[in-house]
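Let's start with one chain on its own, the form predicted alone, as structure tokens.
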Amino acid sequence: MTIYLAGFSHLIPFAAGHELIRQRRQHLTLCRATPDLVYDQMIAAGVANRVVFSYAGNPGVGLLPAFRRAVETGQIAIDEYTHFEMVARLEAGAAGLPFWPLRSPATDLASYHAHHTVVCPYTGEEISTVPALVPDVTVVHVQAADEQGNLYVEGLVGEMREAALAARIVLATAEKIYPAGSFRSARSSLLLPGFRVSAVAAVPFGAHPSYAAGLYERDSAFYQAWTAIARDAEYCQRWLEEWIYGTENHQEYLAKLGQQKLDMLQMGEPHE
């Protein structure tokens, strides 16, 4: 299956990614405009055999060691696009179109993946295209949902909406689920209406170690530590065994983190 874990800078669905690891899923195509630690962890766990992306890195820190190691050893294949091309692919998927027209690419990335042009029927101009991206499942994490499945987000949205609308199935995790009708006056925060969402679960701190704007901060200390963890393949597997396979669910993962760490993230205090 083709899976898209959405979220831009914040609201990255780490809890969902960890659950895919716990269930020992394999042979997935992982798509994301900005793969960061969550995909590095999933790749290290052997979840993926292909990654479709437009940037990969540990934000503000460096590279993704497990991702790089998997590419260099042939464990996974990659399809790399620009950010705009990735969004265009999702726009095509959301619109039910087979491709999306673009001006000629300004980079040489087009030479590394399937690239086709069409002739504009109005001007005769040759136009570059990118194929539609239609994930089998898109997973999003949001600050709030209601009992009807309506999803609400404050802060950066990135390509979350496009990734959801392009998908066949949308699964959501939410910091909290509220009674139906709780957000009727907050239409500007609506990410997706409930009729487009297949399932939603309440998962507090479901974005850790990334952040949820207005609720808790990024665990920057973990982002800094991840490079050393992932650089050594054996060390990385030990981390997965302790923190993912060794916890039955996200609640146990949070308990292992400790309430003091969670409280500090909620208060925005420095944490080590």
Contents of the next structure:
Amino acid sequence: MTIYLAGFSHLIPFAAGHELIRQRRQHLTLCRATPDLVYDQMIAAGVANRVVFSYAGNPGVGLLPAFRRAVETGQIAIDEYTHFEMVARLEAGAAGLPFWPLRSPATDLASYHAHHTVVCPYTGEEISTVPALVPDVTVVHVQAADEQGNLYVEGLVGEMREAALAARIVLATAEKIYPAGSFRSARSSLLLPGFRVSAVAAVPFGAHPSYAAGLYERDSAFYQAWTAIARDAEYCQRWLEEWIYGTENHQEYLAKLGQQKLDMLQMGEPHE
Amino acid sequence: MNSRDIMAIASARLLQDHQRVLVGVGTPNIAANIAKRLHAPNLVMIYESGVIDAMPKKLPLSIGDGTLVDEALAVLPMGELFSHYLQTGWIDIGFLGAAQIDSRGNLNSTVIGPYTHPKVRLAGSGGAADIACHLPHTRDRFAPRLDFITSPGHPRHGAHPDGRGPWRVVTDLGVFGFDECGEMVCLALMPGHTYEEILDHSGWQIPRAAALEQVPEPSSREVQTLHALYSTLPGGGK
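Please supply the coordinates for the form predicted together with its partner chain, as a counterpart to the form predicted alone shown previously.
Up next: the whole complex, starting with the chain shown before.
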């Protein structure tokens, strides 16, 4: 099964990723432009056997230790693109077309996956293509949803909309679910209409340790701490035991984080 | 002042006011934010996360930070930024980091060792596109032959005809450009470093410009700006 947890640094559906770990899912193909910590954790937990991606870094910190280990030891297969190619694959999926044309640079990446060009029927120009990416399920996390499943987002949207529209099934977690029609006047922040969304769950702090603009900041301390946790395979398993397998659900995970931590993230870290 | 700080300041000076720059992760991000606060207040900082004309109050830790969005002119879906702005040539200059570079300015930020059996698996391309680049200067990094071409430099025969392709490379030892054949040339030395040192730390003989210049020491204003930026980081930076 092919899964896409969407969101570029912002609104990453961590709670959904953690639940996939708790349910001990296996053999998933995980797609994300930026695997980020969420896929590093899922890879460490043995959820994935393939990762489709374009930038496997820990934003502002460095690399992803579990991903590195799994690739360097051949434990997972990878299917790698540039960001532009990755979003172009989603554009094709979202538009219901088999491929997407783009002016893509000649790099060594092209030798590691099928790379075809088309000849423009109007100008004769040869243009690169990428194949459509159609996830079985895309999960998005949003600041707000209404009872009809309409999803609303503020701030960076990254590839969320294309990743959702490309998928057969869209699942959403939302910081809060409001009465139907609450955001009729805020239509420019609509991410997806409810009819394109299969299910929505209210999951406060569902993006922790990433952030939700206007609600809480990124837990930068955790992003920095992750390198030391994940670099050591045993330490990493202990972390998963304690924080994911050892918690019944996301509420327990948040309770373990503690109200003080959540308050601090909501207020933003003090400056000056 | 460590060597990264001096690299950040030297490359900040290469950015011009009113330029539209696609800012990469790491040192380029620090450099662009210095330029914006000094000689290039109208620099249009664009981030591949979709942010157009960012005016961050704090030094963003990454290119997906909320501080980039707060006062930005626009936040676009990533696809729109790549398709409608980058692909169509509306961005003047790209500013990237990399693990390795060769004499044509090809960059590697993907893998050290063979791709299928990597010694070190790096982050990969992300949005690496138009290029100005930035890296510590060692023999491993200035390689006659790259392990992997992530971002293309000048074509094998001659330089890019229309001014595209890599323009400047900044390292802890010097500043480099490219001649009319698309080969790298040393243009200037960083404070306290020599051309001989550059040869010692490069995997091929990089030629020097006829008039080799000295990069001026960071000014007190540049140093103050950098420290003010660092002080906005969580915990006051370091």
